[in-house]
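First, one chain by itself: the form predicted on its own, in structure tokens.
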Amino acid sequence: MDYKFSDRIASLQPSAIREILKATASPEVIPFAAGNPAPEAFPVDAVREIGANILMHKATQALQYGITEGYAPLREFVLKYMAQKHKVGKADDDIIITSGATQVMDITSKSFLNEGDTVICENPSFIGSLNCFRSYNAKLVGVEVEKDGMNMEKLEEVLKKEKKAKFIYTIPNFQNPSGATMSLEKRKKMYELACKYDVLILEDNPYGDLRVEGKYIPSIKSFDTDGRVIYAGSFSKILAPGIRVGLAIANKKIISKLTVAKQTADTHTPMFSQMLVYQWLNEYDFEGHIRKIQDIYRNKLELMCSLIDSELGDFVSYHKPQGGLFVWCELPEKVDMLEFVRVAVENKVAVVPGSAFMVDEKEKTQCIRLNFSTPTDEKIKQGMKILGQVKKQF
């Protein structure tokens, strides 16, 4: 049969990361291409205990339908915590619990984008969000990411030109894939420009709690006075991604529309997962857990960067991130980046080509993304030695 897919989907290509991850199914392949949290970071004993307690005492509630906005105790806890700890959320803001933070991108797109509207994105940016925006037939315009975040001069040039821009998409902390963290000055400037040109900001912050050095920088949402910032958060990186619990904090009018958009997708985020997250936050030392995983990632980041220096040396250039899960490395101009990736995979080390993250998929880049959270320390050592050998072929 000749299938006639929708225009929205027909032109989308499979995620290069997911395709490469198929190669990592073999235990022989070292997964520098992944973006998964370290298994040792999962609070397995706490989750086991909480899950058993829920099924013992609140099974009916956990297995029943819930409201689309989310489990009320979890919503109340998160709103209060974010307001007190991070100054996120004003009196006219509300919260919705989502099935992972990626759903925030989807229901925001569904709520605001008409065909042909513009989304301004960091370039490079997270492939999952880029494909989400593409699936709504949006026009994507990329703005260069520098070591301290998006280039604000170029952002204003784009805002002047793009009359149908709906929102700016940014990952300000330990950006995926570049690892860059936006400076406070640039965060304030982005908000100023959004106000000047009357666009929204979609602030995606899945990695904010994974800071391993440097000073905390307030979120853009923390100085949002007119309700134009949609803040997306996630428990995937601090608790467990398989639980699929994320959140959005935004003006109440926006949350009401995001709620309608979510109802057409999955009705509500699984109650069992929401109740589990609430009890973990309410009854366990989750801030102590965050400090623990920060220690894990600090050691892994230091290990990978020291081995990049010793095994690859001047063959690559990179800026060491202050947190997150990724190191973004640039290869020499004379090297065929895609061929380097292919040879690395042939030698059982999976890395992601930088082209997977470009707003214009045809744009040339010499970069590759390395993940340090998923492989064990021994696999990091082994994988970097292999990349050192691959380097010699180029």
The other form holds:
There are 2 protein chains.
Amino acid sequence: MDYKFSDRIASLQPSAIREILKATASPEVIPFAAGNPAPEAFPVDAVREIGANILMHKATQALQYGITEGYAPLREFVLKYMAQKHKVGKADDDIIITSGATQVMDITSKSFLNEGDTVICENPSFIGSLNCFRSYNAKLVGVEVEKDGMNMEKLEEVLKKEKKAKFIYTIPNFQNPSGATMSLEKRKKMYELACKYDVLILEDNPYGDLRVEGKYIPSIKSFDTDGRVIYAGSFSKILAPGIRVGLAIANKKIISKLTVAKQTADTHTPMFSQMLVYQWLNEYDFEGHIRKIQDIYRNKLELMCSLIDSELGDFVSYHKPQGGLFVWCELPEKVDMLEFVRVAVENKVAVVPGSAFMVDEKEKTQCIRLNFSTPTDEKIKQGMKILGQVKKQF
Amino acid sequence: MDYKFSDRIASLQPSAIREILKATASPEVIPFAAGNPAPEAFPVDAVREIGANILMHKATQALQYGITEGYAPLREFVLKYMAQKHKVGKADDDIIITSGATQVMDITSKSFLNEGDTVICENPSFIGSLNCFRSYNAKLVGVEVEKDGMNMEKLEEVLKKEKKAKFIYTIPNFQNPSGATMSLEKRKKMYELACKYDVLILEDNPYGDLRVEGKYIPSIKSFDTDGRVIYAGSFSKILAPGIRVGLAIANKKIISKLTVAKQTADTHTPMFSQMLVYQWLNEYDFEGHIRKIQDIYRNKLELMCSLIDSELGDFVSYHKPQGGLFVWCELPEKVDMLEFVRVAVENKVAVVPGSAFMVDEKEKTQCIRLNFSTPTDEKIKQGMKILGQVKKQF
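Switching forms now, from the form predicted on its own to the form predicted together with another copy of the chain, please provide the structure.
What follows is the whole complex; the chain from before opens it.
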């Protein structure tokens, strides 16, 4: 049979970049291309205790259908915590528990995007979210990310022009892949522009708790008096990604539509995962655990940056991020970036070519993304040494 | 802010029917409207053992990211089992593990439906799937379900007319809500028609293992030589729905697109859920457990049918289903069906008005759906007595 796939999915063809990345799945390859948390960052003992407790005392509830909005104690806890700690969530706001933050992008797209509507994205941005927007046949318009976040003049130009813009997609903290953190001024300006041009902001904050230096900056959602910011959070980076628990906090009317969209997508997020997160938040020192993770990642980031300096020296330029999982390195103009990535993979070091994150994959970029959370310290040292060798061929 | 939701989601407005159903959430209401498995059907002891085992020996794997296609041992086990036991899955086929069977409908829709494409559905059909197709702005065309499945003459008429038909959606075993089981002849005919008019079949089989009487009938996928059947399975009814594990078996090219679609939806299904299902299948007598569940539901079905006969007598007509979770009852022509439902709810018995399942909710139906798996035997007796009283008002 000759399959007639939808236009939206046909547009997500495997690209040359993804073909390069396929070669990186092998275990002997050093994984600077991944985005997995360090296994030592998982609170394994707590999970064992909580898991045993749920299965002993609440097995039936963990096995039965739940409601689409999510496990009520978890929703209440997170809503209260986010309001008190981060000023995220006002009286008119509500929360939905999702199957990872990825699902926030999916159900927000389903709820707001007609075909051909525009999503304004940081350029570069997280490929998973870009592909999600593409899968709704949205038009993606990229705005350059600077060291302190999106260029606001360019954002306003785009907003003036794009009459069908529905939302601005931003990762304000330790952006994936650029590592950039948006300044307070730019966050305020983005909110002001969203009000002026009457669009929503989809604020994706998976890495917010992974700050390892610099000063806390409040999220855009904390200024939101209009109900125009949809805040996406995740437990993937602070607890564990394999449980797939994320959340959205937004105006009640929006949450009610996201709930309808989630109902058509997966009915609800698994009960065991939700109950696990709730008990962890409620009964364990999760803030202490977050500090522990920050220490792990601070050390790994320092290690990687010192090795970038010693092994790659003037060959690359980068801004050291204040947190997150990635360092975004720019190669010299004369180097063929894709060729550099290919040779690195050939030498068993997987890095992601920057073009994977461009709103238009054909757009030129000299950057590569290096992840420091997945490899062990030993592997970071080995991998950076190899990249130092690869450099000499260019 | 005045929200501009997408057309697709705006069309899923809460209806009068759903407003009636809202009143049924209260715990003192007898739940004939739900579709939850009986809690005594959960293999709680096995889940406790397996859960402890995973958390003790494979915690890191259960907490880390997995691949989108699903946990490899589970995929292999199910693919082999389905081929051997049900002749589902040929050499060209592959499997993806999904977040409940609901997600099969979602990612199949995303992968195949352009806006305005047609989905041919049994009429009535499962509201969750209908809403999923609606959420992609598909045109739904219903074909009447008879006691032995879809009317094949009408199906062919529709296929002749609908040039943009992409797939036929069917629940061949103990259909929700009608309880109908499609005959072998009709299954073959449906496959033949799908070939003749070059459309896919989305075969949804959540209840297949819940047969309590009559002879096993092979699934449509077992005749599939063309790769035109997408088979959706689920562990919700035989293990537990709260873990949200389903699957699709289809041609490799289709599974590869479904994988891309799932990547944009939730990255992967939680690892703990998948590992739990795998160990249950691999190490426990799951076929013995299925027989135990069949015994539970056989008794509940018998109880409900005998009470329909004694309490409602000539007032309703129904075909006793050979399995599944529901009895579909038709009220006399002169009775206002929605008013009957309203009065039943007022008297603390929740039943679902048949119109909720119609492809066009405004289409007239005299039917109501009764679920016998959720209420205890005691509640079935109480609830049917109350319906017997309600009847007298009509």
